[in-house]
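Below you'll find only one chain, the form predicted on its own, shown as structure tokens.
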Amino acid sequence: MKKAVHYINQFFAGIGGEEMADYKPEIREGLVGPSLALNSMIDAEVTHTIICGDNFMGTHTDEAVEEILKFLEGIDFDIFIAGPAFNAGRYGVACGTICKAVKEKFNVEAITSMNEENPGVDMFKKDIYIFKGGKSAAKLRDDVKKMADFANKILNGKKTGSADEEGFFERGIRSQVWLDDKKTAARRGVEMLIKKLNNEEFVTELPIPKQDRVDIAHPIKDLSKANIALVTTGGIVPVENPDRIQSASATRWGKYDISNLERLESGVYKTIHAGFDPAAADADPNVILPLDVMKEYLREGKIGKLHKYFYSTVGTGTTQKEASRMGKEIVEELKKDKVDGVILVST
């Protein structure tokens, strides 16, 4: 019987949410949380479940990876599965990090699943198999099944298909294959050209990645004369959250007057961000939005002017499309008020 090991975070292990995100790596024999679903679908026995808090993996990466690799040294396993991570950014990066490390150390295939908006996709899709997953845990069984079906092909020595055929993100790997129709490259190329000339649909055999590049801004020549604004994706808002910005998957942003403030006071401002423990930010909102420091710089003449408004939204779970839209809307405001530079603070 083939054997598998499964990696999950503290939330799916039932240990806790953000308050337990610093949970240190642990290995348990048997099934925990999503491992139950995986074990029922995969042609192998999930013998162990590895658990690690998302914050711990993110802030103590080398320590976490080293500890987990030590766990695995005395274990016999044929495949490694992580997640699924959905659109949870830290979880996705954690899954990608440990999958890559396990594959390199033990020379076994490592598979995970993430939503296309997860930052872990671009970071690790060239290193491991990352399947296209849902945005939330509502798609858990579907996402686990995709990973298990592909894992079964590997475990049973069956031929695997392309990224499009199997459902994982393209890895940038090109393989030479014999086509069933035995058409030469020259004939296929001519057929594609004819379709293109006739405005007919065709699929290229050499897709060119689309690069979303932003030109680097010119440096500010003299900060002592510059108008600087504060923008944050850390969810700092007045306590009543007047713009009803969502705590995750945000589609709204807010603009708040700070012209008469020296610092943001606890109880007047807070964070609504659902992606980290809010205790420190609620106790002192300036740790996310450093108004106190910027006012000091203003008094010292390091900057010429601090823009009278700060702009805020939430980054966790927010889609690239919505983030791009909100960013463009905020930029128009900044340009209208002749802002020279922005300090973009996050979490």
The other form holds:
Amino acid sequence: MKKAVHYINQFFAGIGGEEMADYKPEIREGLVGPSLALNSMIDAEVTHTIICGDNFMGTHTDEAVEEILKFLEGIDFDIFIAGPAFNAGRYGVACGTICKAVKEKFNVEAITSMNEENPGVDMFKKDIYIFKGGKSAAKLRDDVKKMADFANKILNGKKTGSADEEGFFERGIRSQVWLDDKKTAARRGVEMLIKKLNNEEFVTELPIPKQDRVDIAHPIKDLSKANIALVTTGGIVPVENPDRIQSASATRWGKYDISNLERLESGVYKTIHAGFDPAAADADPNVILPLDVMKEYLREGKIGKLHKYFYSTVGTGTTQKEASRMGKEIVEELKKDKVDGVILVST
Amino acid sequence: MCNLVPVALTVGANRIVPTISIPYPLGDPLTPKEQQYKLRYHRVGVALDALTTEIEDQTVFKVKF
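Write the structure block of the form predicted in complex with the partner chain for the protein whose form predicted on its own appears above.
Entire complex below, previous chain first.
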């Protein structure tokens, strides 16, 4: 029987949530959490489960990858599966990171699954198979099944189809195929052109990926005269959270007057971000919203002015659409108030 | 300023200054207060200087500590 190894995070291993997100890599023989479902669907034995905390993988990436590759050196396996990671950003990036590394080192196929909003998709879709997954763990079985079905084709040496046919994110790899209708490229091209001229729908064979890039802002010429604002996606708010910004999947942002403050005090400000352990930021909110040092730079004259308000929202599970809308709304205010530059701290 | 620099590069941030972690980007609670302040002062300073720097591509600015 063929063999598989499965990667999951500390949460799905049942070790703990955010407070355990610094958990170091560990390998266990046999099945843990989602590996049970995987093992029941895949034509292979899931012999080992690798567990790593999402923050550990995010912050000590090289160390985590090296350690995990070391675990795998003595193990015989035919395929590597990670996740599913749903819309959990750090978990998605971790799954992508480890899949890519394992594929490169051991030359086995690596498969994972994420929701389309997961930043890991754009980072790794070219390198590995990332299946289109649900937004939350409610879709665990469905997402595992999609990965297992595809893994079975690979394990059994069957032909695999295109990204659309199989359900993974397009990898930008072109392969030659024989078309059943035997139409040449020239004929297909002309047919598309005619459709276009007639304002009819047509499907291109060479989609150009859309890049949503922001132009590079011009440098500030004289910082000592500039008005600088602080913005964060780390969920720092007054303790009563007056704007009721959501702790995850935020659609709201707030602005808070800091003109008369020297620093953000614990107990007066806190973080409402549900994507990480809030202990450190609650004890000292300046570790996310660095008001204390900005006031020092203001006193020193390095900056001309610190904008009266700081702006805050929560960046976990937040869709790109909402994030982009909130960003535009905040920028509008900043422009109106003649802010020259922004320091954005994300978590 | 962020900890997950590869994510910032992917989403298209142009001037990037690394922070030290996700839950506490600008001050490790296991270190003394003064050291946290020093680190924060340094990295925010790098970010302020980054705002004045002419760049042609996405740039990750170097921090000393």
